[in-house]
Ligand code: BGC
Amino acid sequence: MKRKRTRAAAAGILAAAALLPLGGCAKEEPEASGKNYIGVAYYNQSDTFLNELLDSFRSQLKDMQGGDMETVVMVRDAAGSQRTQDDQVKELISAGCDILCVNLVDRADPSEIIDLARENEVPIIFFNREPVAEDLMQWDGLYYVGAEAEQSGYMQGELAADLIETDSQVDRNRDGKIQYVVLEGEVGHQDAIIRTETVVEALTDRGIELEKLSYQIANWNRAQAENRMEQLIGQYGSQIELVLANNDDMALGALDAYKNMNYTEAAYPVVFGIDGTKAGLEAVMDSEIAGTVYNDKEGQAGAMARIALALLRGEGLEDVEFQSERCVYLPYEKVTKGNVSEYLMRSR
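For the sequence just given: structure alone, the form predicted in complex with the ligand:
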């Protein structure tokens, strides 16, 4: 890989950068050369799914790199600001990172980051928050690792349909329709928009009659979901028969609301999530969440590590299974109480 700056220059910048407060990452600052630096920039460090994905990335990278190579991972949290992330990417490139893994804050606004990476010839592996195809086409040093949002929503709908068809208790008021609410992720996030659409599509395809009571945006966040759910419960009370959450954290937030408002368990509606985070899987195990859809963080982290190492070594990229050009999409999987233990073991 050709680089415009020398290692020595990078080390100088690193020494200076090490003096700056960098949000808890200071101990990761490189001080010697001979190692390979991977910069990771992600949209928000309060995101449960991404924290679990990044833990898996670090450990798989270590397992895969072999004795001939040493990688150092430097992580930056954008705290929800694209401008902050642009600056962090600049800083990571100046610090001598050979590869970047970027989880965009605003997936529609990667142009500054792409320009910086291309000028400095630092490849980017985007992950989880998918840039639009035209942006990914801008340079052949750009990759994406994620999953197909359609599939996750559709599977969530199938899980809900399976339960509704077999358990007549779900339709509490016995009117032949399922009254439901949706807890949505972020506005503009591919996984939020598409999951909400396809979950309803799957239920309708199965001939289930639905009545949408309302929806609330809770930005993937458990506390926000709890708060929004309290509002929904205040408005609709026991009319709510089904809660469809775009992710597990929001499904758990919905349950928190019922607990807080002192509902008895028998009065809870059925709740479905997506992700299979540790807490989500445990809630499925405890029958608090009726089911979830596994967002394969180990598979995604593994693909990121494989691409990063291949780029660093300058070989092995042909072993990565790209579905479309430079993009890897890992399949989702349905999780119920019947198979949850398998997933609890997988996400060590």
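Starting from the form predicted in complex with the ligand, produce the coordinates for the form predicted on its own.
Below you will find a single chain and nothing else.
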């Protein structure tokens, strides 16, 4: 891979780079050697799904690389700050990374990162948070791996509709409508907006009559969801029949709220999540969450590893199954009590 900077030159800046304050993850700094370095920059280390995806990425990368090469993965946590992430990407490039994997804090603001990478000829694999199409077209060294948000929201709605149609107990007040609340991921976040819109669309497409009580922003976070749900319970009490959460962590936070407020399980509403994290799947197995939508972290991690290794080797990109130009989208899958054991096995 052509680079504007030699490994020896990169090694000369490592002492200074090691002194830079970086959020979150422990650091491994490159040295002048035959190793290959992959820098990973992600929006927040508190995100359960991303942590599980990155664990799978490291594992699959190690299995795929074989004995002909050695890679080191360096992870940086932006703690929700795009400015911090921009600085971290600059540091990773200066420290000699050959490839970047970037989970953007702000999907609409990748310009500085793209400019830095293009100037230094360091390809970027964006993952989980898709830049807008115009930004991905800025340079042929940009890739994306993720899933379609519309599919996840619609599948969550179909899961909820299936249960409502077969279990009359969901409509506890017998008024022919389902009173629901939404726990939304993030203000202005495309996936959160789309999941919230499409889950309702799927339910109404099935003829389910709904009454929206409220929604709360919980930033994909379990503790925030617990707090927001306690507020909703205080306001609406037993009126809440259905909780639609944009991810599993927030679904679990909703359950935490009911547990902390000493509600009996019989008084819980029906709760659905998205992502299929290990904790979410276990909650489905235990019948605490009615269902979730599996976001194929193993498939996404494998695609990221294959693209990274192909770029490092200078061959093999033709074997990657791109759904559109330089983009890989893995399908979501519905998870219920009936099939959850299959997904728990996959997540181990």
